[in-house]
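Next up: just one chain, as C-alpha cells, the form predicted on its own.
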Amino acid sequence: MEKSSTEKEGKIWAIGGGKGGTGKTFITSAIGTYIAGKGKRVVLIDVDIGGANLHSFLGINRPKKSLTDFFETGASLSKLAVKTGIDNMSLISGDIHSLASDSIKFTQKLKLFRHIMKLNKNYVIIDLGGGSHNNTIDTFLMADKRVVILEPEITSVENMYHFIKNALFRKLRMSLREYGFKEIVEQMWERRQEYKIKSLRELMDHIRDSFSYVGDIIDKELSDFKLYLILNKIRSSDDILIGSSMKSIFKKYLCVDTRFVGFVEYDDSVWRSIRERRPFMLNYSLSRSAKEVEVFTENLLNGKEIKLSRS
C-alpha cells in the first residue's frame, strides 16, 4: 500500500525545456520504455506545438485519433489512447491544431488537466514542446515531476534558463493571485530598476523584506517548486560538469532547489533506431547510452542524484 501511494503522488512528469531539438521527445520514449519493461502501467502524452512526432521514436505510424478529439468532440483521453506495441504502455497523441497558442481556452486546459490526473495509469509522461507560452508552461507546473533536458551548448542554456525563470514567474504571480497578491510582483518587477532588482531571486527577496507576510506564501511556492535536470547529447565529461553549473545558477538566481539526475552520451544509434522503426531502449538495449537512461530513471523514480566521481 506504501508503494502504491509513492507512485501516485509522482504519477505524472512533464518533460521540458524551452528549446526544440535538445532530445525531449527522446527522453520521453526511453523514460517511458524502461518504466513500461519494469511492469508499470504507462501512458505518455504528446503535446508538442512544433507537431507531435513521440510516435516515430516508438515505431508506429501516426495516431489517428489525437488531443484534437479531445478538445472538439470531448472524448476521453483514455479512448485517444493507442497501443505502441511496447507491453504496459499507450501514447495520447497532440497535434500542430490542437496545441497552437491560440486554439485553447483557459478553461479547456484546465480540464485538459483534470482528465490528465485522472488517468488510470502508474505514470503519465507528458512531452511539452518547445519555447515558453503560457499553454507549455502551465503544463509544465500541473505535473508531480518536473524535469528538464538540458544539451551542454549556450543556446539551450540560455533558452532553459528563460524557460524555468518564466515558469517560476508565473507560478508566483498565479499563487499569488489567490491570495490577492498578484500586482505586487507585477508591479515590483516591472519597477526592476528602481528597485535596483536583477534577478527573480532579488525579486523574491525585496518581497520578502517589504511584505513579510507575502514572503510565507512564496517560501511555500518555492518549496513545492523542485527540478529534474537530465544532460543529452554530452560528448566529453567537462560536458557532464554543465549539470552541476546549472543546478548552482537555479539555486543562486531562482532560488531554485535542483536535482542533476543523469546524463546520455551522443550517439548515432537514435536516429538509426528512427530509421529502424524500433524504439531505441528495445533496439539498443545494451548499449551505453541505454544504461545511461536507466540510471537517470532509476534516480527519477527515486529522487535521487547522480554520483559524480571526483579524479
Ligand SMILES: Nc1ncnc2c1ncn2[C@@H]1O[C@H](COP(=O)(O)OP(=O)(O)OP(=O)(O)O)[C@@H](O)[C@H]1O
Contents of the next structure:
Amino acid sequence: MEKSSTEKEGKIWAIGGGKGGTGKTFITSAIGTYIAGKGKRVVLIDVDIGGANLHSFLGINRPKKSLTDFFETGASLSKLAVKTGIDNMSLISGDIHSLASDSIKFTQKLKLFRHIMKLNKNYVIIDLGGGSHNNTIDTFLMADKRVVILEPEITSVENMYHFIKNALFRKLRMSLREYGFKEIVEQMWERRQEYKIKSLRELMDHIRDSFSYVGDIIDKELSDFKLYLILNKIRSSDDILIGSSMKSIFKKYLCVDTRFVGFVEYDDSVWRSIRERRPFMLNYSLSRSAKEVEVFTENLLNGKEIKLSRS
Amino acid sequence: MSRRNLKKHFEILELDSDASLPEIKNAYVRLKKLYSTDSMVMTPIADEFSKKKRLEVLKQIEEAHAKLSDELKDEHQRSANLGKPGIASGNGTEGEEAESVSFSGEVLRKIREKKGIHLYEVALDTKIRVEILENIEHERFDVLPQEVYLKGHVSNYARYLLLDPRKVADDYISRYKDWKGEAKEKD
Ligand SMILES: Nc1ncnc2c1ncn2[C@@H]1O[C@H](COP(=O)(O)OP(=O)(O)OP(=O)(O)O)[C@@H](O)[C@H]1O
Ligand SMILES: [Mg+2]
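After the form predicted on its own, can we look at the form predicted together with this ligand?
To see the whole picture, the full complex is given below, headed by that same chain.
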C-alpha cells in the first residue's frame, strides 16, 4: 500500500507508549541523530515530567534553560534550544515541575504547539516520558506522528493498552464535543453498568448503534488515529511476532490502524554509550542495533512498515 | 474474481492485496494462533475482549482464508507452471525440491522467501550479520569472509532453513571456488 504524502511530511513526532523504561528516550535520541545525519534540521524536545534525561543519551550536560521559561516568562522556543554537539540537531529541555501539575492549561498547551509548529526545523521529535497523564496524552494527540515504544514484556503490553485506550477515549470525547455532542461519551461511560459496556470498544459500538450520525464522526476519528509501533529490547526473533500481534489486536479490537515500523534488539552498547558520554548512533554506528534504528527511522520517514514476510 | 474484489478478505488477514498464496497461508496461521490462544498480548485485555468477540474474529479469519485460497489457487497454479529455474513448481514438497537443486545464493533466497522469513529473523537466530546474509544470497564473493568462515555461515543458514547443511555448503562453496578460479585467471 502506498502511503499518502501528508503522512510522509508529518513534521512533529511524539514518542510515547505508557510504561517507564521501555526506551523512549533512547529511541528519541537515536532517531534524531540519524535524521540529523541525513542533513535535516532536527530539534528534540524532552517533556518527560520530572525525569528529563534526554541530554545524557546525547552525552551533554543538563541544559540550564527549559520549557518552564516558555510558560513562565514567555521566552521564545528558539532561545531555549541548546546545541547537542551533533550537526543540525538541538535540544529543548523540559525539566519542568509545573508541567507535572495540572496548572498548565489546555490553552497554554495549544500555545506551545503553535510555537513548536513555527520552529524553523524539518523535524521536531518529542520525548513524552512514561505514564498516561493528561498532559502526556494531549501532547501525544497533537503530534503529526504518534510513535509508541513497546518492550516484549507483559507489563509493557498492559501499559500500552492503557495508554492507547486513554488517548483514544480523550480524542473521541474532544471531537464529539467539537461537533456539539457534548456529553454523549461521558454519559454513556458513566452509565456503562446499565448498558453492560465493559470496554472502550463496546462503548464505541454502543454510541454508534444509538446515534447513527455520530458513528460517522467516530469512524473518521478512528481512521485519523494512526499509530507507529517500535519494539525495543528484543532478545530473539520470536519477540518480533509480538509487534505483529499488537498491530492486529489494535485493529481488530480498537479499530486503530498501526504501522509496525521495526525493532531494536537488546544491546549493552546502549547503556555503555551513556557511560561513555557519546550518542549511541555515532559511537556504535556499525552495530546491528544501529542498523535496526536506521531501518525503522526510514520506515517512519516514508510511512512504510517492516516487511516480515518478504524481503 | 479479481484481486480488487477480494480487498475485504485481504484486510482481514492484514495483507496488501498483492500478497501471494504462501503469504496468505502464513498470515492465516499466525492470526488463528493469536486469537485462539492466551498469549502475552492477549491476557491484559482478556476481560474486555470477550471470548465471543474473539470467536467472531476467528470466524472472519477462517472465511477470508478459505475465500482467498480458493480464488487465488488458479492464479498460483498458472504462475507456478511458468517454472522458475532452480526451484520446482509449487506442487512438490520441500524435500523433493532440495534434492534436485544445486544451492546457489539465489536458490537460498527463494527458499527463504517462500517460507516467508525475513533476513532479520535469520540474523537474530543464527547470529550472522544481515549484511553477510545478504552478500551470501547475492553471491558477492569478493566481500564475503574467507572460505572456512563462509562455509560455517552457509551451513548455519542452511540448518536454519531446514535444509541439509552439508549439501548446501558443498554446493555453495563449489560456486565460490569457481569464482575464485576465474578471478585468479584474470590476474
Ligand atoms: N535496545 C536496548 N538495549 C539495551 N538497553 C536499552 C535499550 N534501550 C534502552 N535501554 C536501556 O534501558 C533503560 C531505559 O531506557 P530509556 O531511558 O530510553 O527508557 P524510557 O522509556 O525513556 O524511560 P522513562 O519512561 O523512565 O523515561 C536505559 O538504561 C537504557 O540504557
Ligand atoms: Mg525517558
